Amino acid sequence: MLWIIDTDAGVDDAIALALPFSPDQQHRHHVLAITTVSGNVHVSKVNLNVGAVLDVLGADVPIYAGCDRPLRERPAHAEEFHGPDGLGGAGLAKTERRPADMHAALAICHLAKAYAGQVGLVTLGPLTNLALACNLDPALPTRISRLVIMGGAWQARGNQTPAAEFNIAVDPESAHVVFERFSNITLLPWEVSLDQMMPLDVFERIRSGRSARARFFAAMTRIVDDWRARFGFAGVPLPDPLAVVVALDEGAIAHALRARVHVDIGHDVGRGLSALDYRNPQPNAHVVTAVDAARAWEMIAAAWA
């Protein structure tokens, strides 16, 4: 399989791009490209991060950057949870790689052309440079055989507003033409990771690793302290990595629900709230609910070794 991954490069999308990568996975999958816009930080933190990431992955993936900025919002940022650097304040992206000269909305259409029906598509931030490239080619969704999305709150148990979640309260026009263009889409709420964290004996056995890989997973991790300090979490919520897992693994797909995804782009309460219609006849999402822990937990180990 064909992919191309859209990041905003903080800790948990970091930890994500490392699943295609596994030796595990690289015999199934190749990451065509990765394209980068502002969410967690802004993209051009984002572009580093990517890059140091590719350099302690040994990877060779072209980088194409993107959208710095919402199609109508004020610019919103997460800092506070990733660092100032999005890699856990830990001083990690230095790299020489940069970025192709060619926008990321550009890449993402030129690519699904080149590789029509054959390219999977797994969204980790806003949704800005998706929304830009269907406009840019209203075939692009007949072109991507899989778009898997990290975003929304099923249950309305949101991290950014109390309806929303993050990826989509950032950017909820974007959102709104993306569920409005696509009918296949595999979502993964930002609920399935607050339900089903990473234990802690778990994740201790990653970062107590020797590796290279290891090592930089320890020092982009020490924030996760401050996380459970400041919100009592019992294990490490991981929703980034959990949505490359059910792309790479559909049988990791624990319970799915299928329903008519729309994004509220109102301006009261509501704003951004991904709500669920199961009666239309016409759903565009398959919404996971529950995934294989076990079998999730292992892949990320494994790409971390």
Second form
Amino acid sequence: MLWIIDTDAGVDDAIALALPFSPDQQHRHHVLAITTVSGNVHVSKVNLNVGAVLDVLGADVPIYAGCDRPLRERPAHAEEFHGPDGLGGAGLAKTERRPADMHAALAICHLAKAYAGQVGLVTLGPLTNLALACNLDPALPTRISRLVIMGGAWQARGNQTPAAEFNIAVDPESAHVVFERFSNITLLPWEVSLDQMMPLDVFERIRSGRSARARFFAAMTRIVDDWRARFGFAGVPLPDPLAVVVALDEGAIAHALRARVHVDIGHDVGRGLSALDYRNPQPNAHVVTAVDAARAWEMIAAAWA
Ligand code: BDR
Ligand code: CA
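Please give the other form, namely the form predicted in complex with beta-D-ribofuranose, since only the form predicted alone has been shown so far.
What follows is the entire complex, opening with the chain shown before.
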């Protein structure tokens, strides 16, 4: 599989980006492109963050800058969790890399056509680029072999609104388009990362490493100590890394439900809700409800060693 990763990096996005570039050969995968989108921070910061992460990973992959705002919603960011720069406020995003001269949505269309049937796409941010790409090329869903989305709250334990998860809540209209067009999505919802947090001993072991990767990890995750103090987390929720884990290694899915996921674009408390219709004869997603945690922590730790 040739991968495209769409991201609003973001601390947990940055952690996720290392997975296909693991020093451990058995976990390495080919990445065609990283596409960026506004979400955790404005896309101009996301571009720098991705560049800085690719620098530390020593990875030669083009970056394509994408949408700077949701389709209809006013822009909403998550700087209180990811720092003003999106990488934990650690001043890490020093990079010479600049995005290539093509919009992310066009790059997704172009690459999916050029490598039809071989492309896997993982989205770690709002679905703005992908919805746009679907409208630019209506055949896009037939060209993408695997679509893995980090988003949604299958039990409606929202983290942005009472019912909605951030990546969906920030741009519900785009999410609605994507869930209507694709018929075989793998969805990694927010609750999995709450129910299966990275244990602190694993987290501290990664942070205490001496490699350039481990030092970068330690610097950008200092802000995670604030999350833990604020929310009393017993571990570290890592939604985007878990999405990339199940993308690269389907065997890491411990349990999934087949359902039609419908995104609410109404204007009341349910806006952005990802509702699961189990009885619908046309399911569009495998909703991951549990991962093989030991396997996931091993892959993430190896990637940052
Ligand atoms: C998602 O929202 C973002 O803040 C994280 O990067 C992740 O993609 C979790 O709800
Ligand atoms: Ca993200």
